[in-house]
Amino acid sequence: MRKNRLFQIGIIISVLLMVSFWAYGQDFQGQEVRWLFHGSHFESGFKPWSEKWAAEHNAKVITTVVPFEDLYQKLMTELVGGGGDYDIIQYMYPWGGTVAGGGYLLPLSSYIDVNSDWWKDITPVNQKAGMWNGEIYGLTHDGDTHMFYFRKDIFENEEEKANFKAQFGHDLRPPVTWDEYLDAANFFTRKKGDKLAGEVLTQDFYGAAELLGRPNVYWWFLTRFSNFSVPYFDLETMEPKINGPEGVRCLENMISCLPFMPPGVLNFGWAEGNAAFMNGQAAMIVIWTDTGKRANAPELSKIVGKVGYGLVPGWLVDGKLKQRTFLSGGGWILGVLKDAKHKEAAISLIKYLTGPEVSLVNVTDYNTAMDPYRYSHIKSEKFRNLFPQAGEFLDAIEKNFESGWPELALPGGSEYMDVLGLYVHRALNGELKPQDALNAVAEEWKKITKKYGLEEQKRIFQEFMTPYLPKE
C-alpha cells in the first residue's frame, strides 16, 4: 500500500513537472548560456528578463558585459581565435559582413517561421538588419534609427519667427534641408543673458548638437550624405564615390556647423549629445529614437513637452527634395554562434528577448534606451499614452523607417567605417581640407577592398545596395 502510494505521489510529481516546464518552456536542464554584449543602457534590460527566462527553462545566463569602444575587438578575439566561451554575441548591423558573412553565425531561418505574425511584426529594414545572404542570422534587439529633433516651443515662437525672416529672409520652420539646419543653428546660439522665446538664458545655448567625437562621427556625416541616394562605391568598379562633390558638401555643411554646436562637441557621444539637448542647450539634433522618450521623462530632462519630432533634414537636388534617414533600423542585433555549446537554449533566449511582450517593455522603459523595431511597437497603445506627444514621435519613427538609407555591411565594414570616422574628424578639426579628407578615405577604401578581394566584395555589394537604390 505504502510503495502504490509513493508510486502515485512520483507520478503525481512528474506530471507536475512536465506541465510546468510546459507552460513556462523546455527543460534545458542546468545549461549555462554564455554571451557577450555591451552594457550601459542595455544591461538594465537585459539582466531581469534573461533571469526570468532562466528561471522559467531550468537553465543559466552568463553575461560578459564589456565597454562599447571594445566590443568589436573582444569580438573578433573571441571569433578569430575559435575560443568558444560564448554562445551568443551582440553585434551591430554594420559588422554583419564580417561575423555572418565570415561564417561565425548560426543560420536562424529553420528556427524561425517567416509566415508567423511574430516575425511579420518586425519591420522590413529590421528584419533585414540581422539577414545576410537570404539567410537569417541575428535578431534585432534595439531598432536604431536616427531622427530629427527639434525645440518646438522656440520655433513656434512668434517674435522668434518675424527676427528669423527679417535676418534670413525665409520663414522660419523645423529644418527640411541641411541648408536651413545651418541658418536655424545660426539664428539660435545665443549667449548667456540674451533672450530666447522671451525669456532671459542663464546659459549659453546652441542652435544644435551632434555626436562628433571619434570613432563614430562618420554616423553625422552619413546622415547628410545619404541624402543624395549616391551608393558608397560605384557598382561595376568598385571605385568609391564618397569623394564627390556630395561627400564634399556634407563635409562642408557639417564644418559651418560647428560654430553653433557646444564647446567640445568634437569630443561627444551618445552621453554628452543627449545632455546638450535634454538640458535645454540645444535648439536641434539628430540622434536615435530612444532621446524622444527620454526627453520627457521628468527626472531624465529640462525640456519634457517641449519637443518635436521629424524626418532628418535632406537637400535640395535639381529643385527636388530628397530625404533619406540613415541609420534606418537594425543597430543592435543578437546572434548565436555556429559554435556554442548550447545552441536550443541560446537560439530560445534571443526569441524570448526579442519577442513583442519583452521588447515592448523595454522599448518603452525610459532606462532601456532601446529602440522599437516592431509595428505592435509603433502601434502599441502603451507606448501612445507613455507621454503627451508618444503617438507623434511614434508616427515620426514610422517615417524615417520608411525612408531608410543603410550603413554599410560589407565584410570589413568596420573597417571602412572607421577610416571614415578618422579623417572626417581630422577636417572638422581643421586638419585636413574636405576634399583632400575625402580622398584620403577612398584612396584607404580602395585598400580594404582589396584586401577583402575586389569582386567578392562587388557580388556583395550589388547584392546588398541595389535594393536601396532609386527606381528608374
Second form
Amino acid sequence: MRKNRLFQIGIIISVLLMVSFWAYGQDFQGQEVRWLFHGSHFESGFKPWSEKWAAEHNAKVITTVVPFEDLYQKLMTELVGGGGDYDIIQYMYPWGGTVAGGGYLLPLSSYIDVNSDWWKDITPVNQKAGMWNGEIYGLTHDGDTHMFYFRKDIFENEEEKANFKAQFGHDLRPPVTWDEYLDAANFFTRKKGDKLAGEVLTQDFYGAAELLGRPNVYWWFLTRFSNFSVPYFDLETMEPKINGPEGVRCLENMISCLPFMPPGVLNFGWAEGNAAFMNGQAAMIVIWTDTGKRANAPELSKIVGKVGYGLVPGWLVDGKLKQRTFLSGGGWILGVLKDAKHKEAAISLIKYLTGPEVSLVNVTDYNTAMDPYRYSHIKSEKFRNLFPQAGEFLDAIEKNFESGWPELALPGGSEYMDVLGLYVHRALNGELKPQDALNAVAEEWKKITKKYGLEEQKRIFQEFMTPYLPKE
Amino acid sequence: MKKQYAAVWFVLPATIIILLLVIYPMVYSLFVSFHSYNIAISQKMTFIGIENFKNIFLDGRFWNSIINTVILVVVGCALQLTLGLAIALLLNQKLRSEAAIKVLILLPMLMAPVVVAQMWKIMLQPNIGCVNYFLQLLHVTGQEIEWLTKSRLAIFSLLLVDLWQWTPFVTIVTLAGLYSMPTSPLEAARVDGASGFQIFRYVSLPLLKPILIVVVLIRSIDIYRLLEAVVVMTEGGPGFSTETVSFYVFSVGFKYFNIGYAAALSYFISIILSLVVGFFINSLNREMRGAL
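Hand over the structure of the form predicted in complex with the partner chain; the form predicted on its own is what we had up.
Below is the entire complex, every chain and molecule, led by the chain shown above.
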C-alpha cells in the first residue's frame, strides 16, 4: 500500500516535471553552449539575455569576446583548425561565402518555418543575409545598412539657405546626390569663431565625417559605388568592373570631399566617426543605423533632436537619379557550427536572441549597436516613441533596406575588400590617381579570383548577385 | 658506458621538448613554404617548388614593407641609442631622487605595447589629442597636425611611440654597463688631464661598445617585429606607408590565410635577419677580442 502510494507520488512528480519542462521549452540540462563574438557594442545586449535563456533551460552559456579587428582571424583559425571550441559563431554577411560556402555551418532550414510569422517578420535583406545558396545558415541579430544623417537645424536655417543659394545657385536641401553632398560639405565647413546658423562656433566645424581609416575605408567607397547598380564583376567573364567610369567618379568625389572633413579622417573608425557627428563637429555623415538612436541619447550626444534622416545620396546619370543604398557589412549574423557539440541548445539560443521580443529590447537600447531588422522593430510603437524623430528614423531605415545593394560575399570576400580598401586609401592619400588605384584593385581582384578558382567563383557570384540586379 | 647512457637520459626530455616546440614547427613551415596552401578555402597543400620564393621578388607591397622596416630599425635604433645613452650618463652623475627617476623611466617598458599604442593613438588625434593641444599652446604650430594620416608623419609617429617605450631599456642596460665599468682607466684619464668629453669619447665609449652592440642587436630585432603599434595606430596606412614586414606577413597569413606564401616570406626574412645578426655578432666578437 505504502509502496503504491510512493509510486503514485513518483508518477505525479515526473509528470509535473515534464509539464514544467515542456512549458519552459526544451531542457538542456548541464549543456555548455560556447560562442564567439566581437564584443565592443554587442556584449551588453547579449549577456543578460543569454544568462536568462541559460537559467530557463538549465544550461550554461560560455562566451568568448574578441575585438572586431580580431574576429575574422580568430573565427577562421577556429574553423580551419576544426577545434570544436564553439557551438555558435557571429559573422558578417560578406563572410558568408567563406563560412557557409566553406561548409562550416549547420543548415538551419529544417529548424525554421519559413511560412511562419516569426520568419516573415524579418525584412527580406536581413533574411538573405543569413542565407547561402538558398539555404538558411544564420539568423541576423543586427540589421546593418548605411543611412544618411544630417543636421536638420542647420539645413533648415533660413540665413544658411539664403547664403547657400547665393554661393551655389541652387537651393540648400539634404543632399540627394553625391555632388550635392560635396557642395553642402564645402558650404558648411567653417572655422572656430565663424557663425553657423546664427551662432558663433567654439570649435572648427566640418561639412561631413566618414570612416576613412584602413581597413574599412572601402565601405565609404562602395556606399557611393552601389548607387550605380554595377555588379562587382562581369557576370560572364568575372572581369572586375570596379575600375570603370562609375568607380572613378566615386573615388574622385571622395577625394574632393576630403578637405571638408575633420583632420585625421583617414584614420577614422566607428568611434571617431560617430564622435565627430554626435559631438556636433560635422554637418553630415553616412553611417550605420545605430547612430540614429545614439545621436538622440542625451548621455551620448550633443545634437539630440537636431538630426535628420534620409536615403544615402545617389548619382545623376543622364538626368536620372540612380540611388541604391549600400548594405554596408550587411548585418551581423549568428550561426551554429556544423560540428557543434550542442546543436539543439545552440539553435534554441540563437532563435531566442533573434526573436521579436528579445531583439526589440536590444535594438531600442542606446547602449547596444544592434539595429532594426524586423518589421516588428520598424513598426514598434515603443521604438517610435523612443525619441521625437524616431518614426522618421525608422521609416528611413525601411526605405534604405528596400533599395539595398549587397557587399561582396564570395569566398575570399574579405581579401577582395582589403585590397580595395588599400588602394582607395592610397588614392585618398595622394599616392595614386583614382583610375590607377582602381586599375590596381582590378588586377589584384583578378589574381584573387584565379586563386580561389575562376569557374567556382563565377558560379557563386552569379547566384549571389543576380537577385540584386535591376530588372530591365 | 653506463655514464654515457645516464647523460642521454638527462638530455632526452629537453631534446624532445625542443624538437616538438622549436624544430618541428620550423621544419614544417619550411615544408609549407614550398606549397600552395590557402586555409580559407580548405585547400589541400599542393607542391609548387620555389614558386612562393620567386613571387617574393615580384611583390611590391613586400618590398615597400622592407623599406619601411629598415627606416624604422635604422632611425629608431639611432635615436634610442643616442637618447638612452644620454639619459644613462645623466643618471650616472649621482642625482638626487635617483631611485625615483629610475622607476619613472622604467614605467613605459612595463606597459603592454597594445596599451601604449592605443594611448598614443588618442594623444596624437589631431583635434582632441593632447599633443596638438600643447604644441598649439606653446605656439609651436597654429595648425592641427595630422600625425597618423600623412605618410611621413605616420611613420615618424610609430618611431616616436617606440622611442618612448623602449629608450628606457637602452638607458637601463647602458647604466648597468657604466656602473660595472672599471674605475682605473677613468681615473688615469683624469690624472692625465682629459676633459669630460675626452674621457667619454676615448675611455667610456670604447668600454661600453660591447654592451651597446648587444643593445642595438636586441632593439633591431624588436623593431623588426613591430606589429601591435601598426595594427592599433595606423593599420598600415595611410595607403601602405606604415606597413612593416611583420604586419605584411601577418596580413598574408591571417587575413588572406595564404599560409604557403606567408611561410616563404617568413623564411626569406629570417635569412636577411640572420645576416644582420651575424654581422652584429662578428662585431661583438671583434670587440671582445680587442678588449682581451
